[in-house]
Every structure is written in C-alpha cells, then in structure tokens.
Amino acid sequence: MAMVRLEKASKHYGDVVALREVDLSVMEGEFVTLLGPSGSGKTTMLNLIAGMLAPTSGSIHIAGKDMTQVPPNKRGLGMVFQNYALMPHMTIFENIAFPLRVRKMANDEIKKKVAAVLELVHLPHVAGRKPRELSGGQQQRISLARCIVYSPSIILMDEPLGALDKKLREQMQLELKRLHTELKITMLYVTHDQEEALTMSDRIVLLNDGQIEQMGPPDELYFKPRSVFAADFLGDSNMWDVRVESTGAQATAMLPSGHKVLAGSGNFAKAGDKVKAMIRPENITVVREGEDAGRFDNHAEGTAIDSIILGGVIKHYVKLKDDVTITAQELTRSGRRALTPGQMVRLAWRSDDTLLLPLSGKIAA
C-alpha cells in the first residue's frame, strides 16, 4: 500500500514555484530519499506531506486517505529534524513520552514503551537526563526514538544528519538502516548528499528545480541517469560533447577530433545531433604494458597529466589529443602505480558503459 501519495502537488510562493505538479508514491516499508540541490523543493515537499504547508494545487494522501485538508496534528506522521527539536525543559523520558501523553496513554504503558524504545536505540541509561546533556548523535537517536514510539505511518526526516561530523554521520546512517530493516518503518528521507542517498535508499527521488528529474533504485540512478543533471549530481562522470553518427542497438558518436566512440543505444537522438557522452571514471581502464584489452570496444591514447590517490581509490587524469580530459578511477592496490606526468597512456572502456544524453532535458522513461 502507498503510505504517502502526492498527486500533481504544486506549491507556489508568489512568483516562485517551489514545487511543480509532483507525483510520488512511497510504499509501506520503503526507504525513499529525496535528493536534490539546495532550493530544489525538498523541504517544501516534506512540509506539504506533514501539513505545515498547504499545496497551491494537487492533493496529498496518507495511508490511503485524502489528507490535503487535514491539520498536521491529525495526520499521524513522525518527523525528525536536523536540529533534533527535543524539548529542552523535559527529560529524555518525558520527551519520548510526549506523543504518548498526547494520545492519553496510561502511565504504565508509557513507561514500558519508552523503556523499550530506549533499548532499541541503545541508550537505555539516559532516561533521566536533559537533552543538552547528550551529544548530537545521541540527541538524534532520541528524536528518532520519539518517532518510533508511537508507530507513525511514515517518518519524515529533513537532513537529519546534517549537523553531525562525518564519522558520526556514517555511524548514524547504518543505525538508521538497521532500524528501518528491523522495524519495517516507512521512511522519507531528505538529503543533498548523494553518497548518503546512494548508501541508504531503496529508492531515490532526484529533485531539480521543483520537479522530479528521475526516480528509481540507487544503481539505476547511478548507472542509467537519464539527463546530464542526474549524471552530474550523482557521482563523478566524464562528459564529452559528441556528434551522433548512428543509433540503434549500439550508437556511434564522434568527438570533435574525429575520434569514434561506441555507446549504448541513443534512440532519443538521430544522426547529426549534438549530444553528451557520459562514462563513469571507474569504468575506464588504464591498459598496462602487456595487458590484453580485447574485451573493451572503446580505446583511446593520451598523455598522463597527474594521478591522485584518495585513500581506497586512485584517480588518473589523462589528456587526449584533442584537449579532452578523461578521468579514470581504479582501486588502489600495492602493485598499481601512479602515472608519470607526460607519459603515454592507453585507455579502454566498454560501449555498454557509455551513455548518450541529451544536451538539455531528459530521456523519456
């Protein structure tokens, strides 16, 4: 069942269109991430669902009911805020008990539920403390516990890890994932961090300027972006201007220098069109002396500019004859050496990993 469904939901602020006719469904138990640059309408979308904003047009359904006109306190949702939003004048126990007291639950049951949920977030000993006596990560776990405790139909999270440092953020990502799998909670998660979206989501909804650019499972968005925007926003990419020569099961395109590139189908285009060719750096192989590159159908030769080791991966920058720069990425291994600037390098990649994308707009789904 769809826990949340937006139907042609729009939000205008005067002349500013924050959200334009968005259709979206979040299924029960799903972890969906709204991803997009700042100002793309992520917060607006959450606030429409939560009921803190009314849509200019369109409707919002929660757990099968039209809730467009229902006030936020009657929607039965949970929300986790970036600044935790724990009540500073209440103990942790009272904070978690808050939604239960609103629901007029008996004291005994409140005690049992709060204890259970504190156990669940691995903080059983902090019930008597005030929020300010906890670290940021602990406070965020409490604010999550405060949602879990009343089993809302969906938990909305607006950049909940944005205030934490990198290490803690990664820890909390795993923790959130664990809770999601254990409790089968439906979650709608907002972030502008593509790595976070890729690690955590069942499905990513990529927003661009108030519209859904593309949605799908992380690997689909990463490996099959349908627009330059999507390819750029998720991960690194080599992006070249090419001219289409032929399309079909396999497309052929030409770099300005005349170098031919074989690509996956480019059915949206026709011969002569100017398009972009996109290849992920990890799909480009540096062919070493004596290696057989027969399994690749694209080859190029260039001069090494530089190599940079980034912990687990090494990036090579290579310049082709016609001033096109290629980034190739390999896993760092003890045998693999950096390239000497100026040395000749052979590169190879597969046509299946080469995507043709329209200069503007996106390929129809």
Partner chain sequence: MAAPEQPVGARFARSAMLLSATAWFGYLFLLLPSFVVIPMSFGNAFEMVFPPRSLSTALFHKFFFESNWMSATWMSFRVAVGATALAIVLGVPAAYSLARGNYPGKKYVTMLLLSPILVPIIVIALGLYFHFASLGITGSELALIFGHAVYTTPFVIVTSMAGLRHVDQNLETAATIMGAGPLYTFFRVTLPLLKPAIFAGGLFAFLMSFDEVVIAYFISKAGSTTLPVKMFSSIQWEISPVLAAVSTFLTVISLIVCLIGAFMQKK
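Next up, the form predicted alone in place of the form predicted together with the partner chain?
Chain alone follows, minus partners and molecules.
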C-alpha cells in the first residue's frame, strides 16, 4: 500500500517554481530519502506532505486518503527537525509525554509508553534530566522518541542529523536504520548529504531544479545514473567528453586525443554522437609491477600527479598523455603505497563499469 502519494503536485511562488508537477509513491514500511542540492525542491516536497504548505496544483494522498486540504495536525504524521525542538524547561520524560498528554492519554499509559520508547532509543536513564544536560546525539534521539511515542503512520525528517559532527552523525544513521527495521514505520527523510542517503535508504529520490531527476535503490543510482547530473551529484566520478564510434552490447568511444574507451551498452546513442563517459574512481585499478591486468578491457598510461590518503581509502590522481586527469581510488592497506608525483602509472578498468551518458537530459527509465 502507498502510504504517501503525490499526483502532479507543484508549488509556485509567483513566477518562481519550487516544485514542478511531481508524481511520487512511498510504500508502507519504506525508508525513502529526498536528496538534492539546495533549491532542488526536497524540503518543499516534504512540507507539502506535512501540510505546512498547500500545493499550487495536484493532490497529496496519505494512507489512501486525499489530504490535500487537511491541516497538519489531522494528518497523523510525525516530524523530526534538525534543531531537536525540545522544550528546555521540561524534563526528558515530560518532553516525550507531551504529545500523549495533548491526546488526553491516561497517566499510567503515558508512563508505560515513555519508558518503552526510552528503552527503544537506548536512553532509559535520562528521563529526569533536562535537554541541556544531554549531548547533541542524545537530544536527537529524544526528539525521535517523542515522535515515535504516539505511533504515527509516517515519520518525516528534515535534515535531522545536520547539526551533529561526522562521527556522531554516522552513529545516528545506524541508529535510525535500526529503529526503522524494528518499528517498520514508513520514513521520509530529507538530506543533501549523499553518503547519508546511500547508507540509510531503501530508495533515493534525487531532485534537481524542482523535479525528480532519478529514483531507485541506492546502488542503482550510484552505479547506473541516467544523467550527468545524477552521476556528478552522487559520489565521485571521472567524466570525459567522448565521441561514439559504435554501439551495441559493448560501445566504443574516443577521447579527443584518439584514446579508445570501451563502455557498457550505449543503446541511447548512435555512432557520431558526442556524449559523456563516466567511470567511478573505485572501479579503476592502479596496476603495479608484476600484476596481471588481463581481466580488464580498458587500459591507459599516465603520470602520477598526487596521492591523498583519506582514512580508509587512498585517492590517486593521474594525468594521461592527452591531459585528461583520472582519479583512481583504492582501500588503504599495507603494501599499497602512495604514488610518487611524476612516476609512470598503468591504469585498467572494465568496460561494464564505464557508462555513456547524454550531454543534456537523461536516459529514459
């Protein structure tokens, strides 16, 4: 069952179009992330669903009912914000109990529900504290507990981890995913952080300029983007201007220098078309002396520019003879040393990991 359905929903502010007649269905129990740069329309879409904004056109359906004209407090939704929105003069118990008291629930039932939800977020010992006595991560978990406690059918989250440091944010990502798995609540999450979206989502809805650019499972958007925008926004990518020589099960394209690149299916293009070739850095192998590169069908040689160690990975920057720069990425491990600037480097990658993308627009789904 679709818990949320948007039909031709749009939002205009005079001549400014914030959202352009989008269609979207979020299924029961799904964790769907609205991802995109600032101004792409993701928060506008969330606010239309929440009832904070009225659509200029189209309709909003929640749990099978048309909620387009229904006020926010009648939609049965939960909201979690970036700023926690906890009441500083209340204890943690009273903060969580507040929505239950508004619903005139009996005191004994309130105590049971608050205790249960504090156990769920692994903070049973903080009930008597005030919000200022908790860390940022703890406050965000309490904000989530206050939302969960009245059992909403859908939880909407607007960049709830944006104020946390990197390590705490990663911990909270796992915590949110755990809660989603345990509670099986439909969650709709807004972020501009691509790693967050890839880590947590069942499905990502990538927005660009007020419309849906592409949507699907994280691995599909990452490895099979259908546009230059999707490939460039989600993760790192090598992107080259090439001319298509032939298409089919395997396509052949040429860099301006004449270097041949073998790619996966290029059925959207025809011979002579100018397109973009895209390859993820982690799919490019630096071939060391004595290593066999026979399993790869793309090969190139160049000069090392630099290597940068980024914790668990190391990025190598290599310039080919035609001044095209390639980024290759490897896991940081013993025996894999940084490249010395100026040394000759052999690179190799598979044609199946190389995508051809149109210069503008996108490949049809």
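For the two forms, the rigid core is made up of the largest set of C-alpha atoms that agree within 1.5 Å on superposition. Residue numbers count along the first chain shown, from 1. Keep in mind that this is a model prediction, so the values were computed, not measured.
- After superposition on the rigid core, the Cα atom of G76 is displaced by less than 2 Å between the two forms.
- A movement of the C-alpha atom of R295 falling short of 2 angstroms is seen between the two forms when the two forms are aligned on their rigid core.
- Positional change of E133 between the two forms reaches 2 Å or more at the C-alpha, relative to the superposed core.
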